[in-house]
Every structure is written in structure tokens, then in C-alpha cells.
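For reference, the chain that follows is the form predicted alone, supplied as C-alpha cells.
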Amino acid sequence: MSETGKDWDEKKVQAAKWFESLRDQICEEFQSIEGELSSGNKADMAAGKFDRTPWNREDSDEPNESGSILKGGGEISLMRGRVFEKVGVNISTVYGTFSEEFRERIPGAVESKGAFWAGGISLVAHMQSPLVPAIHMNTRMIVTSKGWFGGGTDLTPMIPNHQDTSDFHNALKNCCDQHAPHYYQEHKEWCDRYFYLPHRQEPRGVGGIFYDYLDSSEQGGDWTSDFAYTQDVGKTFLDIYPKLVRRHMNKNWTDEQRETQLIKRGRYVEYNLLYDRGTQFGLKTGGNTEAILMSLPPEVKWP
């Protein structure tokens, strides 16, 4: 993507303003599931509602403990509820310079000096029932001298259901096949790799898309696809995963089932904690450390 200053500001404004319509669509939807459940284990608790917390660091022009200057802000959305244990849907606008250590591991970081801007939306949704599954969703617009889009979808069950893992997969292929023909198998394929626990020898989940460093350009595609695709991952995403939770909401489970999701829940943290890049990029770049960490769950077993 080869463009002017301008051309980026505007491409800057266009995606900040995508990721916090769609961040407003997600609370609106979630917030509605929680106030239609009617039996259950959790039916007779209040619904719960998103409570937002905003952050910034405009004042700061001094490097943190990793050597990177962060500049921007962004803001946390967080629900505890009786179908949603916990969600939090994150949106973040930064900017600053990389540590000379970390801009060699980012695409033009270095021909930009360190220089970056990043947006983006993160969510990750941990559930009452164990038999509804978890979720994680992010995307997010790069820009150092190069600029790209990234991000994905995955899906967690606590108790393996194949239709939900069909539906889930289906609705993605015909996403990804909206744009290209090879995305969904591409996409798929990458998540898979991503989302892998090498010392359990073991997938986080079932899967889903993951994709990074999109640049369609050389391929001759341009920022306008790239975007469009973006964003028709998370109104995927919006569509789908509500389908999946109000399908098994409603239903009782057992204290074993518990159990089950709790220790499943033992393998997301690991991850997160162990390999997860977008955790590590926000730590590296001293994000606010109460929103990289909101993927944790609130109750979780090890064995």
C-alpha cells in the first residue's frame, strides 16, 4: 500500500471509526441476548450490562520500561453477566515509535524509524453455560512505512458440538470466499498454526481465521478490498456467534460440565499468557495493561 501522509489520515479515520461502529453493534446485540434469557442455571440473575472505561497516554513522551513511546488511548467495554461470565470489547487508537529492539520484528518499522499508528477491536466472550462456546475476535489496522490489516476469529467449545463448529466454519468460508477464492483454506490454515499449544501438543479450539499483513496491493487488490474484507469478518462474526449462543443459552448443564469448562478454560489462559502476539505487542509497546488482559477468564481449574 503505497500512499501519501494524507491518503493515510483519512485511511486512519475510515478504520477507527469501523472498529468503534462495530465495537457499538456488538455491546447492542450482546447486551440484548443477556436481557432474553429465560431458564437456565443463571435465569434468575439480573441481566448484565456493559460498563465502559476509557483510557489515554497523550501526555507521555517518554519512552516506557520496553523503550517504546505509546501515544493515543482507547476504551474498555466490560460485562459481567448471566449468559456472558465475562465479556470485554476493546478499541484502541495509538501511535508513538517503537523500541529499536522491537521495530525489527515489524514490517517497515525500521525504514519508518520506529514510527507507528495502530487500530483496532479485540474481543474475547467467556460464558456462564459450558455449553455454549467461547469466542475470540479482533481486527486491526498497521501503519509504520507499510500498512496492512489483520485479525481473525476463533471459536473455543468447552463441550465439543459439531454443528455449532460447522455453522461457525460455514459462515467464515463464505466470508472469506466474498473476496478471494483461496482466503477461507489460507486463512483457516493459519489460524490453525496460530492457535496451538505446542507444550500440550493440542489446538486452543476448533479453529476459525487468522490473518496478517494483509496488503492485497502487489496482488492487485488495494487498501479499499482489504478493508472491505475487514470488515466483513466482523459482521461475520456479529451474525454468527449470537446464532450459536442463543441456541444453547436456555439449556441446563451440570456441576461436571462445569468442571469441564473450567479446565478447558486453564488451556485459553495459557495461551494467552505464553504465545499470543497481540498480547505480546501490547505489553512490548505498554498498552494499557487491564485491557491486553481482559481475555482472561474470571474463573478458571488446572488439574
Second form
2 protein chains.
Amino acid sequence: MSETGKDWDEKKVQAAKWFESLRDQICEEFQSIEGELSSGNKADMAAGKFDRTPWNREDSDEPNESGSILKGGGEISLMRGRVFEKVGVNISTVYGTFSEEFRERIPGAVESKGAFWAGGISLVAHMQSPLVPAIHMNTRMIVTSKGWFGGGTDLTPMIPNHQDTSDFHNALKNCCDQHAPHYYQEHKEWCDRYFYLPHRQEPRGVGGIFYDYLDSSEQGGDWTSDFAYTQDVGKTFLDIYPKLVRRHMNKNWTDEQRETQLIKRGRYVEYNLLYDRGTQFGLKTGGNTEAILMSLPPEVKWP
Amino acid sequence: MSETGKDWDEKKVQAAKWFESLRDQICEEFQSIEGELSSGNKADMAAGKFDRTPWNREDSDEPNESGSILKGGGEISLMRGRVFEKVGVNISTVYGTFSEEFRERIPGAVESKGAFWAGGISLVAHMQSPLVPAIHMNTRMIVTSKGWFGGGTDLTPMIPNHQDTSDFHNALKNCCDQHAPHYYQEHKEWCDRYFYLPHRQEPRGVGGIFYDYLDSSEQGGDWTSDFAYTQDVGKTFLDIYPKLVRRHMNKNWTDEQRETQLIKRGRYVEYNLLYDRGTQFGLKTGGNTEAILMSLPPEVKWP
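If the structure you just shared is the form predicted alone, then what does the corresponding form predicted in complex with another copy of the chain look like?
Okay, now the whole complex, with that chain kicking things off.
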């Protein structure tokens, strides 16, 4: 991407609007699912509703504790329900100046003298039923002196289910194949490498896709095609995940299956706090702690 | 410490024997406490007993995934009881060669060409009753081309209790004051700085003492006096913590207090995985994951 200035302003607006629209669609769909529950261990509970909490950084030009200047804000949507035990959907649009130390690690940030803009949506769902897989989805656009998209979605079943895994991967393959023939293989492998716990020698879940620094302008693409891919990742998530939820949500589960789920969630916590780049990025740039750590499961065991 | 070779071999043996003896005394005392429980929410449960699991690195001279060579072994003592919901006491004696990257960060390790020896004891107790504080204690001896002691103990009440906090700090002050007039102030402040969650702007608990790189040979001390201090930290822990446990263990607690405890434990997990140097050191040098992560609480909530 060689565009700067005004062109980028327009793109930032378009991307931020999309992340907001996707958030609205997801929240609506998840609330519908809450209403549809007809049987299973938690059917007697009231259906959950999303609570929204906007947050804004005060307009300070002073570096925070991490040495970066961070402005902007976002909105946390959180639902504690009878299908979705805890699901958080964050959107944010932040900008400012990375600390000198941090800008070394971000493409184009030395050249921009640390100036950056980042907009995105991030979602983690921990489910009541151990028969329903947990999910993570995040897409974002970042601008320094360069600009790119990143994101992906990956599935974490509590109890292995071949059909779910297969349907999830197929949906992502269909999505990727509409944009570039090499995307699926590359982004699937990136996901497998990324969501891995070296200290356990275990993958976090069954994978999905993960991509970053996506700027296809030197491969015959452009911002529009990269944005279209990123939008399709969101749409694909919104299509396939509810199918997996509805497939299992009305079934009863055992105490033993719940215990398995609570232990598996411990691995999720270990991953997020020890390795997740979004968490590290967020906490190290002085981001909103409540929004960043909303990904942690509601109940966990390390027996 | 200027001693090398044979002198150090003898010191390593003495230190390792002490850590083992302290482990035995602690396990015996904690099992006695389990037997003494006479009332409270969990009085109907059977008293817990420690299970011991020795572990040994195969004698490989190949660097592990982290690039370090790690040999030796240790023993995990784990009890899941009615007073101690989950308490782990690890002793270990490991040695080998730090990776080039890692040795930059450890005193004397560049000069030793990465060669190191480390022996120690590490304990974390998560209690059934939210009225009984959680505790951490760890002491260790490290040898590279230098040699030193480190360690400390700190208290994490779930529900603030002024008497417990005051008694704990006083016991540590008495211990420190027998060794050097500046130890208490210095090691207390070090503890407060160290066990702090910047992303929450919260201390982990109410503190205690923490020290590292203790080699008083240039301040008129020697290995013997540093070892004596380290032994006294262990003895002080073994004296004061059981008093706090017995003070509260027979009382009933409410569901609300339990909920407060489970949430407070979440902060403990955040600290250990995001910041704790022992955890990072252990996982990055290819240490025993089960032993390292035994510090994680049995049940946690991020509601």
C-alpha cells in the first residue's frame, strides 16, 4: 500500500464501520441463539443479553507507563448467558505513538516515528456446554507508514468432534479460496504454528486460520481486496460458528464432561497470558485491561 | 563468594540437604493441620495426604527447545486436602548450560560459559477457606561463576485481615533483624515492587520479603551467613504460616466469600503467567512444566 494521508483517512473510516457492523450482526445472532435454547442442563436459566460498555482514553499527549501514547477508545459487549457462559466482543479504534522500544517490532513504525492507527474487532466465547466448542475471532487493520490487515478465527473443542472440526475448516477453505489459491494453506499453517503451547507441547485447539501483515499490493492485489478478504473471514465466522453451537446446545452434558471443559480452559488461560501477542501488545501499550482480559474464561480448574 | 571447585560441591550438597529437610518438615506440619480440622464447611472431607512424584531429566547433552541444556531432577509433593485445597511443594536440583541468549541475563553466566547449578524449594498453597490466606515461599541457591541465594515468602489474603498481615510481617522482621539491620526494609520493599500487577495497578497480596543475588561476602558476610539467613526464612515461614491457618480454618465461610476468593485467585494466575520470573525462567529453560505450573490455583473465576 503506497497510499497516505486522505486516502488512508477514508479507509480507516470504512474499516471501522465494518468492524462495528460485524459486531452488531454477531451480537444479534448470539442473542437469538440464547433465546432458542430448548433443553439441556441450563435450559431453565434466563436467556442472556449483551451489555455494552464504551470506553475512551482521556486525550492525553503524555506517554503512559509503557512509554507509548495511546488515544481513542472502543466498546466492550459482554454477555453472560445460558448458552454463551461468557462471550466478549470488543471493537476498538486507537491511535497514538508507540514507544521507541516497541516501534522496532512493528513494520513501518520506525519510519512513522511511532505513529500508528489500529482498528479491529476481537471475540472470545466460552460456552456453558462442554459439547459446544469455544471460539476466538479477531480481525484488524493497522496503519503506520505501512498499512495492513490481520486476523483469523480458531476453534477450541472441549471434547473432540470430527464433524465440527471438518465443517469449520471447510468453511474457512471456501472463504480463502475465493480470494487467493494459497491463502488457505498458508493461513491454516500459520494458525497451527501460532496457537501452540510449547510448554505443554499441545495445540490450543484444532486451529483455523491466522494471518498478519496482509498487504497484497505487491502481489497484484490492493487494499480493497485485502479488506474484502478480512470482511469474508468475519462473515464466514458468523455463518459457521452458530451452526456448530445450534448442533450441540440442546444436549445434556455430564459432570465429567464439564470437568474436562474446565481443565481445557486452563490451557486457554496459559496460552493467552504466556504467548498471545494481542494480549502482550495490549497490556504493554497500556491498553484497556478489562477489554484485553475479557478473553479469560469465567470458570477454570487446574486440579 | 570467591570459592570454586570442591568448596562449591560441598555447599551444593549442604544446601540441597536443607531444602529437602525443610520440605519434609513442611509436609509433616501441613499433614498434621489436615488432621486437626474440627469444623467449618469442609470438616466432613477426609484429611489430605501428600503424594510425591520424583522426576529426572534424561541425561542428554543436547540443548532442549529453549537452547539450554538442563539435567538433574526434583520431587513434586502435592496435597489436595480439606484445609489445603491444593498445595504443592517442589524441591529440585538442576544443572547444565544456559543458552547464549539466556546467559546474558544471569550474573556470572557469561563467564561460566553458561554453566549453572540451581537448587531450591518452592511452595504455593491455595486454601479451601477464603478466610485463610494463600501463601508462597521459595528459597534457592544458584551457582554460575558466581554463587548466591534468593527467595522469600509473601502472603495473599482473600479477605483482608489486619492481624494476619501484621503477625506475618512481624515474624519476618524478627527473622531479618537477626541477620542484618537493613534486610527487612530492603527485602520488604523488594517484595512489594516484585509482586505487583501493573496492568491492574494492584499488589498481588500484602507482601512479605523477597531477595535475590544475595552474596554478602563484600559486606563482611560469607556463604555461611547467607545460608543461615535463607534457612531462617524457611523456618520463619514454617512457624508463622501454620499459626495463621489454625487461626481461621475451623470457621464457616459464605458462598460470597468463596466467590471473592475465586476471583482473587484469578489475579494470582495473571501474575504468575504474565510476570513471575520463576515461571518464565522455568518454562524458558525447558523446566518441568507440571512442577512449574503446580502453583496455579485449583479453581478460579473471571466472571
